[in-house]
Each structure stands twice: as structure tokens, then as C-alpha cells.
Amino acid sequence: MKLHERLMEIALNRSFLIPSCEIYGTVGGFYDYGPVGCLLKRKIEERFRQFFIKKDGFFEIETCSVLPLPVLEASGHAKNFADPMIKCKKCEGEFKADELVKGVWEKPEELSKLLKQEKIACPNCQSTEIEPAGWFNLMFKTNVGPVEGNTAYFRPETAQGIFLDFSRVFRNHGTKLPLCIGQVGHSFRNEISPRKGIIRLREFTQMEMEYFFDPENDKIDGFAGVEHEQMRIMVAGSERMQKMSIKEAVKKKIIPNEIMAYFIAKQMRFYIALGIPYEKFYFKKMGKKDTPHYSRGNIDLEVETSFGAIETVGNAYRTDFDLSSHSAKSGVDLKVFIEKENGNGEGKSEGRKVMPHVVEPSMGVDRLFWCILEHTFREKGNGKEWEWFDIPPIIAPYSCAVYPLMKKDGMAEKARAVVAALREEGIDAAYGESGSIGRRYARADEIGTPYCFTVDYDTLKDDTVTIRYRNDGGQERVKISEVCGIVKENLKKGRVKLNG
């Protein structure tokens, strides 16, 4: 069994994931997060907020998932957000055409010619009777209200809501550039043939930021603190992996400006902190063919997995395309006035109007979730007779578990009091009574729980409990009164071993 097949089986059996609408046979491209997976996903999102938004004093908003047609006409999605599709005449299966053929093409007619030349067969039934390729718009269409004709779509990205709200946020929060707005939310893409579990979904979660800045000043505070970070990068047209500093990549124009470079450096630190090894991810500078017409540079982050390399982050220098497009479509001037300080410090008297440029770091939650599972998964061995997850404590679904050695003699009551105290402190603590204590430890390891507390007969005498560390199984006695503090301190340090 391949690793991704085993992991999906484990994810389903350990309540990380649940196929959506499972009792009705499920629909491709939709997954629910179970009790364990939901905790992990929420903690990934919260780490993003802490690391990318709150730490730098940026703003977070939450925008609607349904967008009226004019918004998506202005953004270009109504016309251009489509994938090439083919249909098998024999089995009527529908497939994403560009994944079946190699070669250069721009129009569906050219793609159809390549499909015929290479004698591409249907992945389902192997028939070569394929209908000509065409475009399939990936947005979910709906109608607003009871009157037909009020066309709207579920948003294909969270970014457009940020662009639409930019002007008001700018006015309400200081009227200064740069201004960064972030958002965590669901997006929707009606994929032709979703597969690979949660790698390609029709409903997914994005963590996006739009950094608005004066195009005449593409510097950012904090760049000096990251400029020496070493990144692994592959430039389009070359299969050679290069290693260079963030500063060097900007100097060579591989990264378009210091702003994008700053976010790329932070993404490196973020991924490593979440359990993705440095040598297992790299950045990829997109070529002109794969770079949107409005962009002055796209750089993806790709992670090596059992599915192959998958894109999990997209960094784009979107220039002023979105704001200018919405300004033209809506008739609302989205330029902002940049005031200039007087040299004598007596106030502000002059300035200019500019259409801000934008650097966009866009991160997928679901794909990152899967990558964390892949790269923290551990086989049996080294004292463990079960598979387990070495998930960093700060994002572990449950921070700890509390178990009574046995249900009798007041141990269960004492253990429930300990778990209640932990939960009162905002700590995600699991509780279990069934099975041997060894089996309960194994179940905790299997979902990545870093610490287990056991209430036993000694607890009834001296109010101490045993803490067991996940990675090495090491144990020590601690006072019940110190349990909450110990968990918080261990989470902060990332401690997963007795002497670690």
C-alpha cells in the first residue's frame, strides 16, 4: 500500500477526515474534518494568524462567500477562470485535458490536435474516442433572491473580498500605505475531476494576505531580519535546484521585490515550525507561460509528498490589476492619497494620489494539513509497536490526555477533575477510561498527543500524577497543581521527550 493510501486510511479511522455525505455515497472533492482533524486544522489557521497577521500588526477581515457577477467580470474570473476539459464518447467520463497530454498549446483546438497526435486514451475505459477539448468554467453558479437573472457565484478565491473592502479599511485605519489585510476562509472551485484526497477539493480553505503598497516604495520593515535566510528555489526552464539567500534572490530579480521576499522567508520559518522539514519543500519561480498577465512575478512553494510535488503556497505580485479593474467596473475611484511630511515637522501639506500595488501570499490550509500528516507520520519501531504522528506540540490536535489507571477507588473522579482544570485553562485535553493504560497511550500517540497524565494510587496519597512524553515514552511524577503550567511551558518549548 502506498503511503498516501495508508495515511488516508489512518486519517479516516482516527477522525482526522470524513468523506462528506458519506451515507449517500459521497461526492468527489468534498471532505469533512472529524473531531481530531478539526482541532488540527483550527490550530494551523490560528498559527497563521499569530505568525503572519497579529505579529506584524496587520488587519484581518471576513468577507462573504457569494459574489455578484459584476465583481467576477471585473476580476476576469467570469471569462477566464476555466480548465480545458475533454469527454470520452464511450463511457462519458470527463477529464482535465491538460493533465493527459504533454506539449505546448494555447487554444482548445491546439490541445485537441495534440490529444489526437499522441493517441491519448480515456483514463477510465482506455477508449481513444475523445470529444474535442473545450473550456469548463470552474465557478459554482447561483442566483440571488427569487427573481432569476441576479447571477452570482461562490467565490473562487478569498482575495476579491479583500480588494472590495480595501478602500473602507484604508479610510478607517490610518489612511497610510503600506496596508496589509488578511483573511482565512472557504473558497469554491468546481473541479472537473477532483482526486488525491484533500489535495484537490471543490470546497477548501485559504489563508490569504494582500499587502498594499506605494509602487514607488517596494521596501518593507523587517526585511533586514530575514535577508540572509537560505531558500531552495527552482527557476522555470531549469530542473536544477538552487540554494541562495533571500537577499541574493531579490538582487538577481528572481523575487520581484523585498516585500515578496519577506513573506517567502516567513513561509519557510512557518513550514519548519509546523513540521515540514526544510529539505522537503522548495520554491518555484513560474515561467511567463504560467504567470498571469497581470502579474510581475509568481513564486510557488511546493512540498514533496507521496503524491509527488504539490503546490501549497502561491506568491504573486499582482501590481494594481485588481484595484484598477474594480475601479473601472464600479466607477469608484480606488486611488488613495499619500501625504508627505513637511521637512520642518509642522504637519502634512502635500502628497499625491496612487493606485496601490499588491503582493499576495496565498496559502492553502487543506494541502498543508495533508503535508503535515505526511511529514510527521512515523512507522512502528524504536520502542513503539504502533504507527504515530510526531506533530509539533503547538498544533497537536489534543495538547494532552488524562487517564485514570483504573476506574475504581476514586481514580476516575480525580482524573476528571484534572482534565476539567486543564480545559478551564483553554487547553485541549482528551480523557479516556477504556482499555489498558498501554493501549490508551498508543491511541494518544496515533493522533499526535504529546503528553499523557495518569492518575494512579500514588495520586490518591500525594496529589501527584505521571506525565508521559510521546516521542520517547519517558515518564516523571509532577504535582497536580503544576499540571497546567507544565503543559503550557512544554507547548511553548516544543518539548516531546523526557529530557528533550
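Each form is matched to the other, and the largest set of C-alpha atoms that superpose within 1.5 Å is called the rigid core. Residue numbers count along the first chain shown, from 1. Since this is a predicted model, take the numbers as computed values, not measurements. What changes on going to the form predicted in complex with glycyl-adenosine-5'-phosphate (GAP):
Relative to the superposed core, Pro108 undergoes a C-alpha shift of no less than 2 Å between these two forms. Relative to the superposed core, Glu129 undergoes a Cα shift of 2 Å or more between these two forms.
With the core held fixed, the Cα of Lys335 is displaced between these two forms by less than 2 Å.
Just the form predicted alone so far, so send over the form predicted in complex with glycyl-adenosine-5'-phosphate (GAP).
Nothing else is written out below except the one chain.
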């Protein structure tokens, strides 16, 4: 059994994931998060908020998922967000063309020629009678209100809501550039062939940021602090992995500017802290064919997994593409007035109008979630007869578990009081009374719980409990009064190893 097959089994059995609509027979591309998975996913999102948004004083907004057609006409998604399809004449199966055919084509005739040249066979029935079948737009269509014709779509990216709200946030929050707005939310894509578990979903979560800046000043505070960070990078067209500082990558124009480089450095720190080893991910400078219609330079982050390399982050230099398109379509001028620095602050302000440019780091939550499972999964061994997850404490679904050794003699009451105190402090603490203590430790390990506290007979005498550590099984005694402090202190721990 391949690792991803085993992991999916484990994910379903231990409440990380639940196939959506399971009792009706599942629909491909939709997954729910179970109680354990939901805790982990929320913590990933919260870490993103803390590390990428709040730490730098940026803003977060929450925008609507349904967007009227004109918005998506302006953004280019109505026309460009489509995949070329091919159809098998024999079994009528339909497939995404770029999954079967490697090469470049622009027109159906060119694709047709390629299909014949490469002798491409239908993955269903092996027939070579396959042909181009047009373009399939990936957006889910709907209608607003009872009157037909008010066409709208479920957003294919959270970014558009940020562009639409930009001018109001700019006006209300200091009328200055740079301005960065982030959002965490669901996006929807009617993927033709959803697969690989939660890697290609039809409804998924993105953590996106739009960094609006004056195109005459593409610098960012904080770059000097990370410029020596070493990245692993592959440039499209060459399979060679290079290692270089982000500063050098900007100098060589591999990264379009220091702003994107800054976010790349933060992504490296974030991924390592969340349990993805440095040598298991790299950046990829995309070639023209794979660069989205709105971007003047894309650098993806890819993680090595048992499914193969997976793109989990897309960094794009979107320039003024979106704001200019929305200005033109809506008739609302989205240029902003920037005051000249060092003005005397009196009388008529001096300055100029600019259409801000945008760098966008766009991170998928579900794919990162899966990569964390893959890279923190540990086989049986080293004294453990069960598989477990070495999830960093900062995102572990449960930060700790509390168990009474036995239910009798007041131990359960005491343990319940300990878990209540932890929960009162906002700590995710699991509690369990049934099964042997060894079995309960195993269950805690199996969902990545870093610490277990056990109430036993000694607790009744001296108010101490045993703390048992997940990773090495080591145990020691601590006072009950110290338990909350220990968990909180350890909650800050991720795995941080910088500069490669």
C-alpha cells in the first residue's frame, strides 16, 4: 500500500477527514474535516493569521463567495479560467488535455496533431480515437434571486473580493501605500478530474494576501532581515535544483522583486515551523505557459509527497492587472492619491495618483494540511507499536490530553478538574477514561498529541501528575499548578531551522 493510501485510511479512521455526503455516496472533490482535522486546519489558519498578517500589522477581511458575472469578466476568469478538454470517441470519457499531452498548443487543430503524433491513448479504454472537445470553464455557475439572467459564480479565488474592497480599506485605513490585505476562505473550482484525496478539490480553502504598493517603490520593510535566507529553486525548462539566497534570486531576476522575496522567506520559515522539512520543499519559477493570465511572474512552492511534487503556494506579481480591469469595467477610478513624503503637512497636499501594483502570495490550506500529515507521519518502532504523528505543538489538534489512571477513588474527578482548568485557558485538551493507560497514550500519539497528563494515586496525596512526552515516551512528575504553564510554553514550539 502506498503511503498516501495508508494515510487516507488513517485520516478517515482518526477523524481527520470525512468524505462529504458519505451516506449518499460521495461526490469527487469534496471533503469534510472531522473533529481532529478541524482542530488542525483551524490552527494552520490561525498560524497564518498570526505570522503573515498580524505580525506585520496587515489587515484581514472576509468577503462574499458569490460574485456577479461582471466581476469575473473584468478579472479574466469568465474567459480564461478554463481547461482544454479531450474526449474519447469510443467510451466518451472526457479528460483534461494537459494531463495527457505534454507540449504546447493554442488551437484545437494543433492539439489534434499532437494527440496523433504522440499516439495518446484514452486512459479508460486505451482507444487512440480521441479528439479535442473544447474548453471547460472551471467556475461553478449560479443565479442570484428568482429571475433568471442574474448570472453569478462561486469565486475561484479569494483574491477578487480583496481587489473589490481595496479602495474602501485604503480610504479608511490611512490612505497610504504599501497596504496589505489578507483573507482566509473557501474557493470553488469545478475541477474536471478531482483526485489525490484533498489535493485537487472542488471546494477548498485559501489563505491569500494582496500586497498593494507604489510601482515606483517595490521595496518592503523587513527584507534586510531575511535577505540571506537560502532557497531551493528550480527554473522552468531546467530540472536543476539550485540553492541561492533570496537576495541573489532578486538580483538574477528569478524573483521579480524584494516584496515577493520577503514573502518567500516567510513561507520557508512557516513551512519548517509547521513540520515540513527544508529539504522536502522547493520553489519553482514558472514558465510562460504555466503563468496565469494576470501575472508578470509566478513562483510556486512545491512539496515532495508520495503523490509526487505538489504545488501548495502560488506567488504572483499581478501588477495593476486586477485594479485596472475593475476600474475599466466598473467605471470607478481605483487609482489612489499618494502624498509626497516630507510635505509640510499644511495647505494643499502635494503628491501623485498611482494605480497600485500587487504581489500576491496565495497559499492553499488543504494541500498544506495533507503535506503536514505526510511529513509528520511516523512508522511503528523505537519502542512504539503504533503509527503516530510528530505534529509540532503549535498546530497539534489537541495540545495535550488528561487521563485518570483509573476511574475510581476520586482520580476521575481530579482529572476532570485538571482538564476543565486547561480548557478554561483556551487550551485544546482531550480527556479519556476508558481503556488501559497504555492504550490511551497510543491513541493520543496516533493523532499527534504532544503531552499527556496522568492523574494517579500520588496525585491524591501531593497534587502532582505524570507528564508523558509523545516523541520519546519519557515521563516525569510535575505539579498540577504548573500544568497550564507548561502547555502554554510548549505551544509556542514549532520546528525552526533557518538558512537551510
